[in-house]
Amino acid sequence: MNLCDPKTIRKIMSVHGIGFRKELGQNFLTDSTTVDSIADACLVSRDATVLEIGPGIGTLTRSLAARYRRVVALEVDRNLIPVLEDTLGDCGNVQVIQADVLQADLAGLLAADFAAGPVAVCANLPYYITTPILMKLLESRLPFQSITVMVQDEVASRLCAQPGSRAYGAVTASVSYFGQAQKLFTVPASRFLPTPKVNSAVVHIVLWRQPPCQPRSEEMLFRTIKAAFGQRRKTLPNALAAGFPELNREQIRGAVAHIGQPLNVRGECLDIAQFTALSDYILDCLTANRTAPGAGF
């Protein structure tokens, strides 16, 4: 069976009865080698397990099994699993699970597989719920050796952006936290079912072992980070004025001096280590605020 001809994909579709699901963001690949392309850059050994979010009909996953020792896929469509049922029948390391992955309690799911050998996470995200579902397994916390994903090409840029650049925005400052992100190569939209607007492109994170910073206090952080780019046009001291209203203008102008920028610079301007550094001045401006005589908050 060749999940990647149109032709097939449409008449096991219409076998089960079921179309595609536009609110969900499924586009099948119809190209092989995008699929082994995709699988191979998961670069785990073959001893690993593959977390698959959003299987579809089966296509990524059968490539994922062929080369490593197991795969659980999260579909968040019930009406796929029968479909997943038949296209995976005689794939006896796949396990297929119904539910949604910003739902999935990934740390039980997963226990044994951690214990076993590396895991690494592979998926096809639709832009609307990319980064919620990205940032969910980068604050999980769990020991993910790699996250290789297909998103739009516009989001890949984004995600792969250098400080400076004009694409660079908060979930790249965000991501680059937790690992390192590359851009490996863009997916045409004709080679997908339906046809997407857009291109697509595979990133592959490779997490930090350790963080390259150490933030006193990680909310702070992604508080910090979430404020310079809050108000993009504006100014870093405009901006954080706006996301931290409990600081004075001096305080502000201190905290952009101490991380050695200019005021007129902008937040998109800075990297996670000065956005470490940055965080960890307004923590101790909030908290003298806080034990200051008279404080009011």
Given for the second form:
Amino acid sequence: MNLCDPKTIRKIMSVHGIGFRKELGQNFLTDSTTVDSIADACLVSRDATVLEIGPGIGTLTRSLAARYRRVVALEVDRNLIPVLEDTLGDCGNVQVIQADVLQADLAGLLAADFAAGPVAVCANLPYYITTPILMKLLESRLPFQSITVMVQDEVASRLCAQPGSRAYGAVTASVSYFGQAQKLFTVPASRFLPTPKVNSAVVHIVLWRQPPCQPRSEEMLFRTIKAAFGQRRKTLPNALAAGFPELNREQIRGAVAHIGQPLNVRGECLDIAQFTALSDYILDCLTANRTAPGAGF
Ligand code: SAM
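So the form predicted alone is up there; where is the form predicted together with S-adenosylmethionine?
Below, the chain from earlier opens the complete complex, with every other chain and molecule after it.
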């Protein structure tokens, strides 16, 4: 059975009495070369376990199963589980789990796999929750060897943008704290069923073994990044003033001077090391404000 053939996909869906669920981002791949290229792009050894998010009807899953020791595939749509039992029935190294990846206990599910060898993530992500899924994977701190995901082309450009470029945003800065993202190749919209409105691209993220920056508080780092991009057209001091109403003007000017930037700098010009230094400085200011005589009374 060729799972990339649109006629076959439609037949499978009709035999199981189901349709494509747009609200779950169901656009299935119809090009076997693209499928195999995504599976190859994991760049892990054959003894690896691969976590796949959203196997759909099992197209990418089969390609991963042919290359790696084990595949754990999380699919939220209950209707697709009987389909996957059919299409993956002959793949002894695949475990399909009906679960929402955002709710799943990934550490628990993959504990034995992390003990056994390398673990990587590979997925054609549902586009409506790309960023929450990526942030969950990164913030989990699980030692994935790599994360290879297909996302909308525009999102791929954003994930891999350099500071100072138009595409650089809060998600770029946040991802760069956890690893290095690289856009590998684009995939035209015509290679999916149903055909989406925009092209896609595959991004490969290699997690830092040693983080390049160590903020004193990660929570403050992410709050600082959020504030800096919260008012995108504003200068950094104005954006920080809106995001940190607890700080006075002098403290905000001091924070920007601390990272050696002029007062007209914008958040999109800062790299993750500058955001780290900025957030440490802001943390000190907030602590000083709280412990100042009379504070809180
Ligand atoms: N891997 C298949 C392919 O490449 O043809 C399907 C990819 S399709 C873009 C996204 C898949 O993610 C769908 O099967 C959808 O049901 C599933 N999905 C959507 N939200 C999910 C969630 N929160 N957790 C797990 N799977 C999800």
